[in-house]
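First, one chain by itself: the form predicted alone, in structure tokens.
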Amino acid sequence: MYRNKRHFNKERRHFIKKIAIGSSAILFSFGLPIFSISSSAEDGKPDQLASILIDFSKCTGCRTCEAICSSFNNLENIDESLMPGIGNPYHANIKVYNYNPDIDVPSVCSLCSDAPCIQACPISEDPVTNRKALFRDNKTNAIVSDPTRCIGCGNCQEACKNESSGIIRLNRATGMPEGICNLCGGDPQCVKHCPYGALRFEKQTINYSFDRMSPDEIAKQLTKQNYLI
């Protein structure tokens, strides 16, 4: 029953889109464009970070993104052995927001490539690695929070909130800021296991559409466009 539910799901997008296709000259011929929620570069030009992909109009909103993040980047030691994890959606790095009407919005680490979070962040930087506790990662340029540097103090999440998708949550047991996308060390599993393709990893020049906006911001452009609001 479940799967059938989704298929219906499906398939009622797909008449709602082959609808609003035929009816306004402002949609695409093939749907809904590939949009990225990745970053652009301050000068307008797009940027070069390897960001994950979305193509909303494939998204189903069955969260399986969410449970694989959360499983890989919380493993489990069972018996000496690093397992993955339960896959709690609450510690997933990657959020799927559902909206009525039928919109449903995955929202990911923006990679903003002036990174307003890094900025924000008050200590120092460390005057062997230049690093806050706040830095890019060298090798995928995943945002990282070192633990041992951070107070907990939230500039970080409001610069996010303020200037960017709004990704960055605060740990409510050690005030540590999370949800902060760490592309799975290059390889992201969400994108690996999406079952309907709404997913995908690149590195190259790309115009982003939605670069940097909340998923109550996308949702509404979304709707304007699913159904002709």
Given for the second form:
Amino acid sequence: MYRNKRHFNKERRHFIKKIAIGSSAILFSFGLPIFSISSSAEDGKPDQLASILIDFSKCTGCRTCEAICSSFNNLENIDESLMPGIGNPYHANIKVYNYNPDIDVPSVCSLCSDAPCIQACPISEDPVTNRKALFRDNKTNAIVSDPTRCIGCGNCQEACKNESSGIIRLNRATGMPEGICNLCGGDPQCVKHCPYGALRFEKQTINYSFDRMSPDEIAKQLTKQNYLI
Amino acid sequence: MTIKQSGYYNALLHINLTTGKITKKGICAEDIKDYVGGRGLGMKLLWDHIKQPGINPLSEENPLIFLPGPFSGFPIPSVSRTCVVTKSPCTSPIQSNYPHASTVSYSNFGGFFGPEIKFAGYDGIFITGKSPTPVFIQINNDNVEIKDASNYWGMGTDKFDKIFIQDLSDRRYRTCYIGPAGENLVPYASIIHTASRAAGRGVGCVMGSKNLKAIAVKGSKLPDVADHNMLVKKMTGARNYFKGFSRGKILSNIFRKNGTAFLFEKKSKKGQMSVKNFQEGTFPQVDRINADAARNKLWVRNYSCYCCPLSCKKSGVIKQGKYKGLLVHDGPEYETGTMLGANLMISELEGIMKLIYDGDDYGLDIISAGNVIGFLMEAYEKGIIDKDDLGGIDLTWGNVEASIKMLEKICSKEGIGALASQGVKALSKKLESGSDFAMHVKGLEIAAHNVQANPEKGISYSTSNRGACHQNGETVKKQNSITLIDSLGICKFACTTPLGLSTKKLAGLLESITGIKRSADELLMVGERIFNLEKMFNYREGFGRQDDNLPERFFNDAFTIGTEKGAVLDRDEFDTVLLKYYQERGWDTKSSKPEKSKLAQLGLEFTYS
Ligand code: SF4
Ligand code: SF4
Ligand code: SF4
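Alt. form predicted together with the partner chain, vs. the form predicted alone above:
Zooming out: every chain and molecule, the one shown earlier first.
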């Protein structure tokens, strides 16, 4: 569901200007990071979007990001004003998957530059807005679903599962896509509130093989790398 | 009709495994107010359910209660705890009219289980009865099913943790389960979560007695709160408390860096470590098992519980030697590393880790298991038992292989294991020897904090309502505070004074959730009420002054090494301090029974009929 309308931070707009187009995510190994993330967003490849990058050497699996995402994006109507919800992680757009051997994989929309999800959407482009029922927001670059046009076919879910990280789920009641990160309107709250600084909202500077992988696949690789299995 | 209390569902999930009946029942709003949740609400529910003393803890009647607290599930730091409350299969009084007399047992574990109970729409799960065949319970919001678990019976917890979640085909389920030790009804069996987080102190045995292998839960709810605005503000405040240049940050840095392993060095130096079955307080080889050694040899990453900024848990793998490749789900922690390390004179870190892994995999309480093996090593050294008694095991101090075999025997109750699984109190009784170095209180084994040079800990152990407990608190005030914390669903580590969240902060959070305004002192009174109700439960079973005792060793065997060489407790002093403790508690100094006036003051009149 599209809940991208609350603005909590004015500086956000400023930040958005820096973002170019294109995307993917970067990952670190535990212990010493193999790759370092450049500190400035401008250093990245020109065709890349800033996206949520996960530093696996820092993530402890605390799931604060889930709880925060859920409360920020599920506003509750309290005394006629909209307040952040309380935060059941079930409703979060970032999901932390827990594995044995102990690995935690936060999984969030990769903001694929080619957006297979949009490509798979069968609804024709609106002549005025040029948008399908699933489209890229031109301010934040996040993928947005339009509930007034979506027919709940689930093609986007399939595409995301087959070609990317598989983060789309279908709402049980409406059949419409859910779980797509909306970047909190450009100021990702999960990044801000991760107690371990494991998340960053930046342009990636290197293509990493974990990009667009499912949590299961990532866990498999990290397990091999870290637990000698 | 129950009145709805903000911050709760007023709903308890009742499951009777004998009849298979599943019902949702209300909880009285008064009880929620007076006992808040977790350990407290569990105690009240236990009291209401068990109307007479002496019921068999392994009978169908004994409930096994899983409780989150009022904080659970909200994005408040460290609100990860699940409390399990039941009647203990481990404890027994010196004298009682009832054959199955035992204390209450409450045990809490971190991770993600308690919050998920909350998400599923319940303030607790109340399990009674006994299934004729092995089962597990699957809870998905209102959808609750009892399912066959025969295929899993006998499976170690590590393997089960991996396979069960795959079979559920949804990683959003949170699970807890018992291992073979619980199935075999070893009294000190644990309930395990994420292959290593454990609720010990006997609760796993009760779960086994119900033929219940596991519980899986997931949900998508959260209850309404009294003051949304205020809660959001206070939650943010509590999270920020652990950021920047704050006391909370100092606290979190300690845990992040070393976990509880930072205590090895510190405790050993102060003579407060349990070494060689509590004969010593200092472990000369401590540098071989401390945090630095573990970091070099084992640790891979920090692993934290729900919304916790501390991440005290360390995951890793044994990187070389004989046990190369063995997973380290947690450790060593101070408690597990000491009980299966220093207490057995084992200084080989990899060996300790193998023992911890096995203990967790069997689903054994590692405190009790380490204590029992320590007792047997000493009995073997003294010639009270011989190699034949031990089924050929050469159980010498520091012997890793022998300890591995002993753990296995305890879990399977085979040979000497049948007796050893009953704990040190039963062991020394049966051997008619060694009661002076059987390190327990009320039948429950003492933990990794030694007493001779740390007399206050003696009060913690002797006055604890579940038998020897290192987390009970050394003073009345501390005990009330810890009882309260155990009832809120938040972790003690995040609330440890002087660095952790203050009781005032906790009071503010609770007020915004429940709408009930209470000062820090009023909240501490909740802790006091709960502690006294537990005490009355035990008193009714026949536990009195004589049971609030310590093993002879603490009074007789002075340390022979370390900075605290010569340290030993003074019996008279202990008696005097205990007397003062009773006075401060408002308990009768002879019998230890809470005075009527005290009970009335706490609203516990219903206990003295
Ligand atoms: S909040 Fe940060 S450390 Fe915690 S699970 Fe999310 S990414 Fe990992
Ligand atoms: S929803 Fe899936 S396919 Fe679409 S951009 Fe995000 S990760 Fe890529
Ligand atoms: S950026 Fe916002 S919407 Fe996206 S995962 Fe993070 S908190 Fe959720």
